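Given next, in structure tokens, is a single chain: the form predicted on its own.
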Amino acid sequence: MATQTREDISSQLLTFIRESFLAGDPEGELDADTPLLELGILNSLNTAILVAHLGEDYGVHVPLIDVTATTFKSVRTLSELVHESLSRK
């Protein structure tokens, strides 16, 4: 598999977290840098189901010590994370 840009990671991300989280984003207020812990967009469950994710559709294993609130503060810190994990392979 190609390794995928941050743009294309952080593209997917956010209609992710929009269709499960947000019913669609209607508003469209998401975006790479909306802080999603503070906003509540992110809470342990959103996180547990954004984590599995990042395992089935990434194939990125987040450890425990990295679920924090500065990698899931936004879209780009989770968009690099991917990213990095990617680039390892």
Contents of the next structure:
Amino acid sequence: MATQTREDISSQLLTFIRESFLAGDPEGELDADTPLLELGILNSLNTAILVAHLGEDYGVHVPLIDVTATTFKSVRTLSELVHESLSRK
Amino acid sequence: MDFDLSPQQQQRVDHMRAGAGKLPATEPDGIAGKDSWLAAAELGMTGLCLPTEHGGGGLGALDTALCLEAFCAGGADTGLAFGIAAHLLACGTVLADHAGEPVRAELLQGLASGTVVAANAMTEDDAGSDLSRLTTTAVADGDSYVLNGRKSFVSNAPLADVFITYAATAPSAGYLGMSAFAVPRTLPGLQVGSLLAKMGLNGCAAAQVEFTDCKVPGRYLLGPENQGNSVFQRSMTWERACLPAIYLGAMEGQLAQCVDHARSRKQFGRSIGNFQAISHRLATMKLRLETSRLLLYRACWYLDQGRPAVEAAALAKTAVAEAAVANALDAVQVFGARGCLAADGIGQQLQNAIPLNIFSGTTEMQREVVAKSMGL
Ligand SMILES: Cc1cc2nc3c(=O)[nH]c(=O)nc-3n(C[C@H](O)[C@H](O)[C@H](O)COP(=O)(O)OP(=O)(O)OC[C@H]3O[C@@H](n4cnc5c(N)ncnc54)[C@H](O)[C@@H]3O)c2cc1C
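Form predicted in complex with the partner chain, following the form predicted on its own:
Below is the entire complex, every chain and molecule, led by the chain shown above.
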């Protein structure tokens, strides 16, 4: 786990979001900079699912107070958050 | 674990129950007006969980729920109780936790005394279960915010003096970019629409609320800018845990009505309660009432302990909502044709129960919360 790069995490998160929230993203529209909150890809429900996923698959537990428009802006900012938490472990 | 009320709780509950029976009579299923609110305020109902320093009762979630339950068990109109509960739980808790002085003191004093009625305005035509794209916006302008947008279903609106509302302050941040505001009714640019005709809870009038270039002074911002979602979620946890208690009280009254009827109504030479089809139905009604009551008390207790209560509140609301509808259907059946006539109000109980599966987050959304908390 600790050896995962930002890029690894980013591509895993892209896959997760595509499959969980975008019906597989058939048009291939999602990338690391897609504004997840602005487009409503992350609503309250999906965010809860994502937070649970980060806890289970990465052991990264994001407290409610850290679920913000900055950290959950895009897959890039999320990967940053996960990568940082993992490297602090 | 102790399932008994303390002497103090018992006294409070007895007081509410007795007082509820003496409220001014309203038209059956008519809208409760200011006089009903003020009579309920005399009992302490409009300030239950609000801080004592502003005239409230200073009660926790469990004691608040016990009072709401007793109010309805004592015969208070479910619609009036719903309006008061929304005023307290979706509005009062938010003001107590997030309003800055002097707004906090000013408004809470009024809410507690019942002279200020509060309404919660979140839902929009295109934002019901999914609050990620509110179209109501609030744009900073000097030390004010200018609000524009329409809220589609606001309980208490026709009577309300202040609205707790939510608007996008950072639209690019979706549901994490909304802020909470208290908006006094008197501000120019706030318009309350005409009365919405509903299937039930008629004691609580509802309307749409529209903001048109409504300039709201910055002191009415509740909590930090863009933190509206967490402000709202917290108020909904209170509402989901406590508000369904009004239905526990209503179910208790309904069950007593059904038992009386089953004992007194005779067909085929005996009381219909002698038929197992009826007596077991009543036993099942009691089972639903008691099990959902325990879940509700537990959710409130979690809140009071400062423990995570989101899942417990979702379970409680779902259990009470489904119990209330199932029991109301059974009550109609037990009463036969009288259940279908308006005079006894049995059918109205069903119409009052159904909305509990919709407001404060639908039953489907509560199941989602429970499923998520199991890691699904
Ligand atoms: C009596 C009453 C009083 C109310 N008072 C207020 C008030 O004071 N203030 C206020 O702001 N609002 C109020 N509301 C509005 C209420 O909060 C909304 O109706 C509620 O949140 C549901 O939104 P909706 O009606 O748009 O339904 P929708 O969100 O359109 O849902 C329609 C159906 O789809 C289901 N559904 C939606 N998304 C999902 C999903 N992801 N998974 C599974 N099922 C889903 C729902 O459960 C529901 O069955 C009130 C409503 C009622 C009935």
